[in-house]
Amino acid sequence: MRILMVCLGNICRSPIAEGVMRHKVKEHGLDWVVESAGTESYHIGEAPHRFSQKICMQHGIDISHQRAAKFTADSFANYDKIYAMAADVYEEMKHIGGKHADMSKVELFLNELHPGKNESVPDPYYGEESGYLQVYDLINKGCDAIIKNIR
């Protein structure tokens, strides 16, 4: 199983999701590859946001080695399941994929936790550190739901 977590800039939500899911995959002994990307190229090559790193480290997950990458049309062919952190990200993925956009592989991340509600993980980028804890908690629960639902 190859999973891609996608947000806007790939420094806040999707790196947290990648780190949390990798941690859980290892705990469960699953043979899954988990990576992340962003639909925009603002931060390519950068480490996750300092608050993303801090909140993960507080939960025993080191994401400091991750670097922001760009979501491309090839991503549809390279992953089995792709999770969009928000509705605007989902729409941009369609645009980026063009004729290669296999949206049957794509799901809004929180639909695993709340099926059919089409909720977005809030973007904490412009907020305070406390917003990252809220995002971490949502992502942590979402990753548990993904493992339960896919297994």
The other form holds:
Amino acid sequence: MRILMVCLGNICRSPIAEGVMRHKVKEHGLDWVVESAGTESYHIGEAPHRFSQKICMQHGIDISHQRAAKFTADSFANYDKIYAMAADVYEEMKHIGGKHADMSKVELFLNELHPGKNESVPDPYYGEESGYLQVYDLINKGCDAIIKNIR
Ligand code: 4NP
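Form predicted alone already given; the form predicted in complex with 4-nitrophenyl phosphate follows:
Below is the entire complex, every chain and molecule, led by the chain shown above.
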């Protein structure tokens, strides 16, 4: 199983999802590859936002080595399951993929936790540190749901 977590910048939400999911996959002894990417190019090569790093570290998860990468049309072929953190991300993935956009592989991340509700993980980038705590909590629950649903 190869999983890709996707947000806009790949510095706030999807790096948390990558780190948390990798941690859980290891705990459960699963043979899954987990990576992340962003639909925008602004932050390529950067480490995760300092508040994303901090909230993960507070839960014993070090994401400081992760670097932002761009979501590309090839991503559709390279992963089995692709999770969009938000509705705008989902739409942009369709656009980037063009004729390669295999949307049968794509799900809104929070639909694993709250099926059919089409909820988005809020974008914490322009907000306060407290927003990252809320985002972490949602992502943590979503990752638990993914493991439960896929296994
Ligand atoms: P992310 O958050 O998509 O969760 O990584 C954002 C990071 C950067 C920007 C927007 C959202 N930006 O506009 O630069």
